[in-house]
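Take a look at this one chain, the form predicted on its own, written out in structure tokens.
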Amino acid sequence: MKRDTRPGAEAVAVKGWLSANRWLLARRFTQLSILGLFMLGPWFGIWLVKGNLNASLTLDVLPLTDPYVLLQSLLAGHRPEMVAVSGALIVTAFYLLVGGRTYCAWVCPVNIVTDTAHWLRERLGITGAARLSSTTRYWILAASLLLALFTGALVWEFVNPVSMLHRGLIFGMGLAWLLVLGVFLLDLLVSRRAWCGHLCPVGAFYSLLGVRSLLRVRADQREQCDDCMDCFLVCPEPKVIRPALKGAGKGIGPVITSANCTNCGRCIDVCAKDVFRFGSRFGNRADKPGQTTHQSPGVEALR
């Protein structure tokens, strides 16, 4: 019988399918639940949540505002209501604790689209990819803020795939779906994780927000790593893993400290050796100088 070499296959064999996909399933449940709460009003007239991911009011009590949208609004010269400011402060405080790009993996509905494109890309064996710099998203972020400043309008929100997807679900087919399809095809045919990993200014903004966040993925059992490479293959930001996983003897602790980590938990899911877990940024003790860790050619190639 041919051995299944897909990432996570060993974890499924060791831990079972449910345990090897628990964080993926939790993310999908969270994303679809949040989207469903927004859709209850327009579709069924049950207004538990009013608004969208840019600004909302839950149970007519809890305001939530995207701080990125609020910042654009301020630069455009708009004077926001205090409820919008309060909502932005609540959201900012939350992501300062759990990590800004947790939004990308656990809330953003476009993540479902890009993950599906990546899954299909792997199944079809598409390997060609355009070279895109991960810093491009920060240039796009800066451009969106400058456009708001000089035009007096929230220009980015006219083409934001998250906003467009929400409008498409409410009002039906149109330009919104063409834009979402474009993101899907970009990730499928042009480059691996092109949108979320290289271009999206929303992800760029939230990565800056979560630079010092408390919740982190940790590789506390990194000495058990057998260099299977599964964590690197499933991670949407694979460069964030190597320092924590292969930093033994180099003065680097086991905590993934990069702000670009999305806290998606896939590295935890697919690791048959239980190297990774969720924890805090504290206790990031480095191994004693002089200790070394074997590194496979595959890991070296990711340098």
Given for the second form:
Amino acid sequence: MKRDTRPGAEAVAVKGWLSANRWLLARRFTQLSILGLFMLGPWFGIWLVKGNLNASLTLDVLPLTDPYVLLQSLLAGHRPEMVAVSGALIVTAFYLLVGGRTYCAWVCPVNIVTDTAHWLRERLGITGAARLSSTTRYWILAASLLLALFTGALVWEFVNPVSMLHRGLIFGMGLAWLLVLGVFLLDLLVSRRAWCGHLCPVGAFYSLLGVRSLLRVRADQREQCDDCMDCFLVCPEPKVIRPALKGAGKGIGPVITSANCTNCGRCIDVCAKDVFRFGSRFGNRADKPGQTTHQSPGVEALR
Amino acid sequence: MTAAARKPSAAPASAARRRFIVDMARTGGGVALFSMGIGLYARQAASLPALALRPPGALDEPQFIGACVRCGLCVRDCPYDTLSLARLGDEVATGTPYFTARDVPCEMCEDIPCVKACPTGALDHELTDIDDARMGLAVLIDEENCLNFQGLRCDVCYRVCPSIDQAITLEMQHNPRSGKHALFIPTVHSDACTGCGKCEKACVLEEAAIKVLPTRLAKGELGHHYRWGWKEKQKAGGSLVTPDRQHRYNLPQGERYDYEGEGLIMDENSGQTPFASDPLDTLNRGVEGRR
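Output the structure of the form predicted together with the partner chain; the preceding block shows the form predicted on its own.
Full assembly next; the chain just shown is listed first.
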């Protein structure tokens, strides 16, 4: 029983380590680069980017604002300056294209924390799980917006571990470490992918942005699937894969259309059969994508 | 559970529906409790301690807490490192900018870079003249220890004030301790004080005798129905209550009273004074016939 049965082992054997970790490496590189850009100022005095993920200014020209925070501010009754509004529009437009939760997998600093917790959880074989509905995040999202509306304050920002971690790294942590540690322990001990997959309203907000996004993971080679289950095991949102991967018989196309797919690309990495790839949401037909002459049965009959 | 057991005829669809409703209620209830908790926590955490001052142009605190997105761009553009972002555990709402005058006061930059940097307008972009900023109000809070109140000429708060002779003036008073010297009392004027805190920073005492406080703590407020009589009178050009009359003293004939003319005045030609040259005559006046 020496064989490594961890997910992705087969992909490493078939494709080589680098190619079986390509997207994971790209993702970590992106996450750390974005964080690095923010840290260049405080650490080395190179102010390419100022601010934090809530609102920032790049090269003194490009404003970026978190639309979720700005929405709360609007509900709290504040009419923001145009800078913040245009920053939010730019961010919104970007995630409308690439998929809202791409933010979670490629930008958010908490992802590194929760991925580490998940890795350790698997390593230690912790299986106990509290019953958490994955829709809880939408409830919390709604609650955070209502709280802003009724109190006139950005209440979620008092406890938001996402903005606190990022701001803390740049401006000083204070006791925010405790919150981050809390999220880590939650994901390690309480439930699998508890924070990002069940609770975080920031992710919930961005998932709503990405409902119609263009960039998608597609299971184009799904007939190659040998049911090894590795993709399900590594996926932070396992529910999103099934329809695309196993829906051929039900007439469901190969595009992962769920807004909760984070576009992390880990399924592409760990699949030894190269079932998955990044693509657009278009051409989501249940038949084999190789067939170019797709026509309805009626047209077929007329021939 | 028991209801389902009593009704075994319930279709699986209704059992699923029931489970769905129970799950919804559980999640919804949990989230409601949770948000009540953070709502209450936020109320506590949003209270601003008296010595934490907001940057120039900051909206009133309740609005500010809803407008500031905690990005720290004002902190970055402050050339004097006056501002810092509150960390979790600080007494100021997490992530919001503040400064402590005694540590680093506001240098009142003429171009107000912190306000320009604010993307949301939590620092009001209408503020273009730093002299119009109202970050707080300096209050000479400890008259017992202020050196000027003891008759010394410290004057440091007055000298460092960027709006010297407008925001702080020295008001001369008699020094009752020595009986012959003057006290120069540093006096803050709220119509000119921006609350920059340079006076508090510069105060030479161990603990500053002059402190910048939030305006709401530092200032009283007149009842809205209250009017200063003399101002109303001046505005109206005459008394609004009783008609103005020339005041007259009821004095014996030939006598007048005029303050500027040094009090009681005897008309020259009346010849008669109320006082005799011999005081005994005055005392005996009116009783001469009884002898």
